[in-house]
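What follows is one chain in structure tokens, specifically the form predicted alone.
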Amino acid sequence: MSESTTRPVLLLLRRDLRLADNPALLEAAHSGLPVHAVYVWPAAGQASRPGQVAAAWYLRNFTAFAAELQEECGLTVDLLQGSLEEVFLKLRTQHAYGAVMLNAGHDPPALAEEVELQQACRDADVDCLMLPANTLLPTGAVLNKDGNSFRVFTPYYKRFLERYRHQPPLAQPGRMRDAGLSGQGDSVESMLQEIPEAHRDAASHWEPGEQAARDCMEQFIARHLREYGSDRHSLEISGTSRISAWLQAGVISTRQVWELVQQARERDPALADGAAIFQRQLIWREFAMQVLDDNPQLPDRPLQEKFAAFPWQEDKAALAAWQSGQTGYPVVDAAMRQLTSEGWMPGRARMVVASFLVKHLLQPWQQGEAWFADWLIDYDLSCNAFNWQWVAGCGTDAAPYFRIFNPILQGRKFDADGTYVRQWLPELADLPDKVLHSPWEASPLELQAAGISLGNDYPQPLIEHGLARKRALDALSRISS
């Protein structure tokens, strides 16, 4: 045996933290051979840094995953700041290893530091394997006739659908023997001291582990999933999964995901309408990853040329207003104060918010889009940024910017009776129903039997909707003519 297949592997995890379905942590038990298994960091100022809820978000749940990993697998798992690269070198220098293992990422930032891992092996001489990334196809996968990337969904939906072939998600690996070379790592808590208090309470909210994850998904498949097509878009009884928080993190994968509504759907056929609207959601997500690897400026710059000349009225009291729920819109604000509170909001809200922030308020979606990296739990960089341009009617296949949402509306239809706004904003719980998304327009005896005072216990709205919708389309105006 050469030396190389005797030395222990060194095993980089990323957004993997479970121990089903990771098909590094499998290779590396396949191996037999001992492993060093580390979670690498990246350290404020990275590319591949997550935003601040987020952050905090993955911190607690390596805890749990580092735990899992001792118990079930008899594994030591580190943790190192840095990049790929700089952890494999600053280890290289202590340890000798035969090969790295790790699970591909699939954003520019992760691909990036792939690159550098690489020649770094290269250089040190070490194999370096790169295992498949947390995706039901590898991002390229789905191409049109001519082989190049679809610009609209639709078709890369069916495309989608002809190419893929379910396989179950791989097995948890068992007793992996462990290289005994661990304890050089950071430590959780002063990783976490480093994230702003608010941004750590955000997380707190949410049950970390990959049992707590399995759990959000059958209760989701249990009480919604009949009737996903409607319940997703109500604000009143939250129709929508919450799975993107721990998928994001990789603590549940996407076949995983994939796997617990296949299976639904064959055991019961009423849920078959329901399964596969929430399925299109998950390619939905893996579109956006390939929007992205196609245009690495999609969080900075529009794909539709012509908004690069959108007149926006930069306003830095109108964006605090926004970005803290005080708008004078209910279902604007309510949604904004959910964020700052949970780190999360329905997908319903965000797209009334993003489209409030860019057509009413006219702000730079880029904007909205860093706000959101900082602020949710389930932030990723290609659905953030895909997701704000499709708002602001400037990416791929999208929605067209004279679609402007009217939050009067919006909050009557998805929070007919108001729970949603009740919740978050309990300075409006006694306004009646008919006024509740509308304060403005209650009676003196309403606001007075409320204990309201507008402009004082809630603020008046910042701009009225017809004004908004027009000014809007006039700005759209001035870019296509």
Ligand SMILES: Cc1cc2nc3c(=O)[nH]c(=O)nc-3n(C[C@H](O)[C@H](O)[C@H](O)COP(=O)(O)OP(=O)(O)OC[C@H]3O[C@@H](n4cnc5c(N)ncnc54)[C@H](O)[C@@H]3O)c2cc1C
Contents of the next structure:
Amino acid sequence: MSESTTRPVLLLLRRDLRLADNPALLEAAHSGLPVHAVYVWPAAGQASRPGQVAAAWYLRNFTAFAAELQEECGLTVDLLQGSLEEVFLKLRTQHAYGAVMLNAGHDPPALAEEVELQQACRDADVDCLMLPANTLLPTGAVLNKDGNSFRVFTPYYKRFLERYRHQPPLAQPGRMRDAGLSGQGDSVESMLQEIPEAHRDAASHWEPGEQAARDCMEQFIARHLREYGSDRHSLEISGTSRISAWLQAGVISTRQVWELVQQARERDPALADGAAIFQRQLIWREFAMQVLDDNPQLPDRPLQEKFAAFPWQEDKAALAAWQSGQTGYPVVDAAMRQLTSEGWMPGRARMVVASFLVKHLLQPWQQGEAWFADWLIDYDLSCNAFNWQWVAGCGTDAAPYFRIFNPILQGRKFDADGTYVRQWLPELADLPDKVLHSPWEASPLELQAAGISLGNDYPQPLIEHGLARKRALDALSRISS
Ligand SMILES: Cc1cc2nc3c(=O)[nH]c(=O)nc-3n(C[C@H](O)[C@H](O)[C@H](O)COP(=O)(O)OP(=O)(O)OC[C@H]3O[C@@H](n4cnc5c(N)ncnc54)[C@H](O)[C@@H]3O)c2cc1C
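Right, the form predicted alone is done; let's see the coordinates for the form predicted together with the named molecule.
All chains and molecules follow, beginning with the one already shown.
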């Protein structure tokens, strides 16, 4: 064997903190070569750095992953701060690697780092093997008859189903050869200390690791998959999977999630409808990635150009009230407080609060996108920006701007018995159901019996719904005419 074919492999990991269905890890194992595993952790301010809650979540998952990798495969993994290129160049001065292996990322900051890494590898005459991971189909694989990307979801979805042939997830590797080069990494504890305590606390509501991700899916399949079509909208029963946290950190792959649902559907045909709707949601995730790939400006600029002239009314106080769950609309405030408490809220609530910020308060959707980026445990550049543009009505396949959610009716419909609002707004807990979603309609006696003084214990609404609706439609007409 020549020297270059016996040199160690540098395995670079990012959003792939799992042993099973991890293409780069398995490839490194199959090479039979000694492996130096490194988790590449973006420094604060670096474009590929996740938001604050997601950052704390990734680090906690890294700790769980490092222990599993050691126990199951006999491999030690270092954590090193920097970009892919920086980490490679730093290590390269100390060690002569034969190859670099990694899983491909899917957003512009990750792709930009991959281009730099590939160039650095070419300059150093080191092979760089990058493998698709974390998506069902590689971005760019679902095209229309003319070879172009779809701009709307339904035809994309149909074509996706025609193209997709499910492959079982890759096996977890067995024992691997550790190159014995580890031990110089940064400490997870010091990285965690860089993150504000409130964000760390939010992430601590979630159990890290692959087993927790599998448990989450199994519970969802047993409890909610059958009725997912209707349960997913309910705020009272939390009828969605909550798998997004693990999925976006790469603790479980989309293929593994798809497979668990597929197996359940084959075991029990009564689950077929719920399973099909759930799998369709996974394809929305891939569509969002495709839209970002085609439009790198997605997080910053509206895809429909006329929205660049939208007459936003920037108002710091209104934004702060929305952020802290003090708008006076209970369903909006409950969801915003859930977000800063546990880094998550259901998809239905995301749509309601996003619509409220953009349409009731006329605040630029980018402000909401940034707040979500910082607080969502499942923050993902493509899913977040795509959905904000969808709600704001300025994306390629977006809900029309004139469709304005009524936060009172949304509350009454999807939190009919008030469980959700009472959980997150305990100050309203004793209000009767009929006024829970509109406390300003409660009589003085009802308020007194519930121990609430409106304007003191809970705010008056920031703006009356009918007025807000009219103001939003007037603003729209200014860019439409
Ligand atoms: C304003 C706004 C911002 C959002 N930001 C994010 C984000 O940063 N990260 C994120 O993962 N999702 C985001 N979503 C999409 C969606 O709300 C979440 O994926 C979902 O609520 C996660 O909960 P779950 O895993 O229980 O979902 P489930 O209903 O169980 O769905 C299963 C999976 O399907 C995918 N999915 C479901 N809905 C969507 C959707 N609308 N777009 C793309 N993928 C979807 C997710 O991967 C999700 O985990 C956002 C939605 C809105 C309206």
